[in-house]
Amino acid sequence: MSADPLILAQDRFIAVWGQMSGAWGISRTMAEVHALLYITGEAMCTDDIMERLEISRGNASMSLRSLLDWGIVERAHKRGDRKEYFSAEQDVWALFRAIVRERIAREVDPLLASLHEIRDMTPTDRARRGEAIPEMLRDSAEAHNKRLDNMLEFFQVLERLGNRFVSPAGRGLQMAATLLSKMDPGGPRP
């Protein structure tokens, strides 16, 4: 008896999506639950997800809760059925906007806050408050601050770009990707 080729293709997609989980900073199971809901295009209950992925109820529930928090899975209800169902966002641009938004909130925003705190720790702030600091220390602090300011500027630009591209109602990410794909750094092709 041969296996259903569609199921095999879905399983392969789920496995590949699960392998990418590390790059996203999420658990493999969370990525696999999302992949299952996305690739089938069907609303599924927790029991169906557990059976298909061969995972525990706790693992399925935690993954679904996280996916709901990320905004890439939503609750769905089937008429006449008391079970809770879940479906994945099917628009890939909306999906990746949500992922980028979450990554900015989890990674870039805390980094910026830390960089600002570090910047505020330097001796030049003491000088601004009227405290005397040795010239050599002041020069080192100014060079230190310049490096930090460059880093802050870089991440602030990334944050602004990211926020512009991932607005929930906007198509900024898709437009940016389309524009970038049309740019050919190698010049015109023959």
The other form holds:
There are 2 protein chains.
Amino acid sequence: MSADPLILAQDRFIAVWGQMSGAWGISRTMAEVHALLYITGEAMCTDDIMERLEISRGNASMSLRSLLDWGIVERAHKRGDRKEYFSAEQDVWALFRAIVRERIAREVDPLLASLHEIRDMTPTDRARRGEAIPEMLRDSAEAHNKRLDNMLEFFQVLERLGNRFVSPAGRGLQMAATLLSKMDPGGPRP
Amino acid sequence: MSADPLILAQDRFIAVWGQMSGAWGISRTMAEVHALLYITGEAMCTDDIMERLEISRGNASMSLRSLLDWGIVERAHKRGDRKEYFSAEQDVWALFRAIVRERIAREVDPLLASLHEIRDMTPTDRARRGEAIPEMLRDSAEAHNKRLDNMLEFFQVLERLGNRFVSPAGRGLQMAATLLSKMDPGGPRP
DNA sequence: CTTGTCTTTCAGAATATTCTGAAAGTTAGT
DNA sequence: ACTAACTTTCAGAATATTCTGAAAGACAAG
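Let me have the form predicted together with the DNA next, following on from the form predicted alone.
Starting with the chain above, the whole complex follows.
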């Protein structure tokens, strides 16, 4: 059997990364496939992956497709070989920029849209000027709207931050480095 | 039935927040209970929650316990009433500081520990000075270690950032504001 | 110590997610 | 156009997660 420490370390990495799958909002197998491609640094074909991870062809195919959709794995080809090969982004910062980009698109944007819709469901002074609303109802509606606005504001800031992190290639690292070096533990300096 | 727009808006908010549950790594019901407490702004007892969300007593009890563990819901008491009441943190930034704090503790810290362990599984020049290792193996081990180190570096930065965001009360907001105001779209200025 | 009120627990049921494998689909080469 | 090599799809199986409800536990008041 394989007592090769490199293989063992790879397997352990794959297992650990698989456990993090929940944190990225992807399935365990997707994470394991990604881990395998990342940690070996090699381009592999479907059969290589099936064999190493002991998963079915269908599962491998679907996981690879999803990883391609997320933009963190890309197709590769070997000359004289009809098979498709796949390789993972090796730049860790680029990897996480891709993850943040997808999660903003899949989670934050739809949430903001929903929150705006909900915001439009309750009447306010602004919305209906002259119309009479029982005072008690108006008060609780205003408190409700304030709570919604606080949420909205938070996610708008989050989205702007995320887009800043994601946008031009390579900025994520600089942003983090700047943050950590320019701010002392007590907070930002003037 | 209730055509009260406020109730309808609350229900919609609860549903939307419930769908985000995956993003925070909590169950749908936990998120719905939290949403209910947040959007109504009221302290409610188990029976109130069971009735409004149409869930079982056991589910309500467990969800509330978990929310207490996360530190985003707290116990409250009403005089002359033996029942326990629960209310959600109303400061949105405090809410997300709590979430970040928990996720660092539950996900990032264990991951860093595992990555360090994995880092120690492969021999390097540093680790075993004189011992002979086949050249090919040594090269691939070094590439492997570099990949691990890149991951480690990323998560160390992430953890420091997270802790900065979380630490003294109120800093999260300032940090985000600083980020957004001090950096132009092209990147940080000297 | 007993009762009544409220809370927690947990085995099994219900639900949701993920995986398999065989069949259908696709494409390159001849 | 046919074949061989490879990829994708998807219904049903396997697995994992979440929920229920009844029983047990906890605690204050009398």
